[in-house]
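Next up is one chain by itself, shown in structure tokens, the form predicted alone.
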Amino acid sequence: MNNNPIGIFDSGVGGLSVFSQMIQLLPNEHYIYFGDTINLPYGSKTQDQLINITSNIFNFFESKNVKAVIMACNTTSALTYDILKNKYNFKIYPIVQRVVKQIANKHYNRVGVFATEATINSHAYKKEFLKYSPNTEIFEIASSKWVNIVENGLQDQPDSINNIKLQLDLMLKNNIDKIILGCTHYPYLINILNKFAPEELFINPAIYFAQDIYKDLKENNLLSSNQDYNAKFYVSSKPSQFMSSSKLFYDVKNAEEITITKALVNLSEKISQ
């Protein structure tokens, strides 16, 4: 059990930023990375819709024999997690309860979450920190054009930036001590929010969640014996758009190139069927 892969998904190439963190931290492991690009963007669907699309993903997983699935996206965690949460047989890490367990204890006093509009209408992150810290409050706004923004590289035109600091600004004014990025895609707009607020400003959940399951994974002994590194990438759609857009996210070796390719290809088949 301890060598077989960790599964990690999301609706596109966001949840890369986990998968690079967690590479970090466990270079041996074996990971199955699925993007659902055709499903693109989660933010916009229904309850029953995402508790639909999870369970085919956390099927797919199955088949493929995972010792622990990745939750990396904000928005399946917060509004599937806990429906599916029992019904399977490996491990479950949901982004948003893991991150906020580790946030809360810091004892902030006014924190903002940007996060999609699903996200934020389940009021997730205000729940999970009642549970840890009562007395901190929290500010949400949902910017759902930010992960169309960022999976077609349309971060540097002047209309990204004008929708980007507007949204910033109107957060700016709860006085903020913290500003968690509340969606893998949103830490890769850090270039341009550093433009209006300082970087100390911001959390990326990805460096606290990848060494929760680090920690995790160790106390309960299922960290993995490999000796090298093994990743495969799959999408349900458009596999050349993911990976060009993947380039953002992760640093593609030439040597990797040629299989992740053909792992894409063969997954979007798989999926049609």
Ligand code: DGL
Given for the second form:
Amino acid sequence: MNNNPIGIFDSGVGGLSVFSQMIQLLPNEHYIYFGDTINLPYGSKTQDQLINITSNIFNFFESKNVKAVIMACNTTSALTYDILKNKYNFKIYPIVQRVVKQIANKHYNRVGVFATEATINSHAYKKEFLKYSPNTEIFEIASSKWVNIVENGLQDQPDSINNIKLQLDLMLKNNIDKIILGCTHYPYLINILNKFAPEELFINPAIYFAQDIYKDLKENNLLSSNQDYNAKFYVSSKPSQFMSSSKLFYDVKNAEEITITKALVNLSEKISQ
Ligand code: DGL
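Now that the form predicted alone has been shown, please provide the structure of the form predicted in complex with the ligand.
Now the complete complex, all chains and molecules, led by this one.
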């Protein structure tokens, strides 16, 4: 069991910001990464759609005999974890819940969260902070365009930079102590964010998340005795775009296209039909 692989998924390259931390802390595990690029962005999907998608991904990982699944995606952690958490035999690590538990004990006064529309509308960050640090004020902003900026490698375009600066200015008006990059795609934008605000203002949850997973696997005697790590990458569409956008956190050399999730229509597209 201990040498069985660890599954990790996101809608695209975002989860690689978590994966890159995992391989530093756990360099002798076997990983299976799934990027659900056909359904990107998750942030404009409904909860029912996200449950459908996440169940299919969990079933896929179950067929691969994983010992654990890392939900390297804030949106599915926020909207599907509570519903699916008891349906599988492997350990499931949801990013929002595991990370807030650690950050909250710092008892910051004013915390900002940038995340996808679905995560923000669920108020998952606010709810989790309320459990451990009720006096922390949470300021939530949906930065819906940022996922596409990252997936399409548009970080350096003037329009992208303008959009990032606008959202950041809006957030900074609240006299914030820390800003959580509450979507795994957003750490890809750290160089741009740092142009307008100091690096120490931002929290990349992937760092806390990987440490927490490491600790938990260790406590549960689930660490592997493999000699080295290996990783297999799967995507549900556009493997070459995935590989070219991946580079900042992990240079994926080979991604295989597989069909385990159906392409679902975005909420915004449904409304305009
Ligand atoms: N990177 C994911 C997250 O952390 C999903 C982004 C999206 O596809 O909208 O929420």
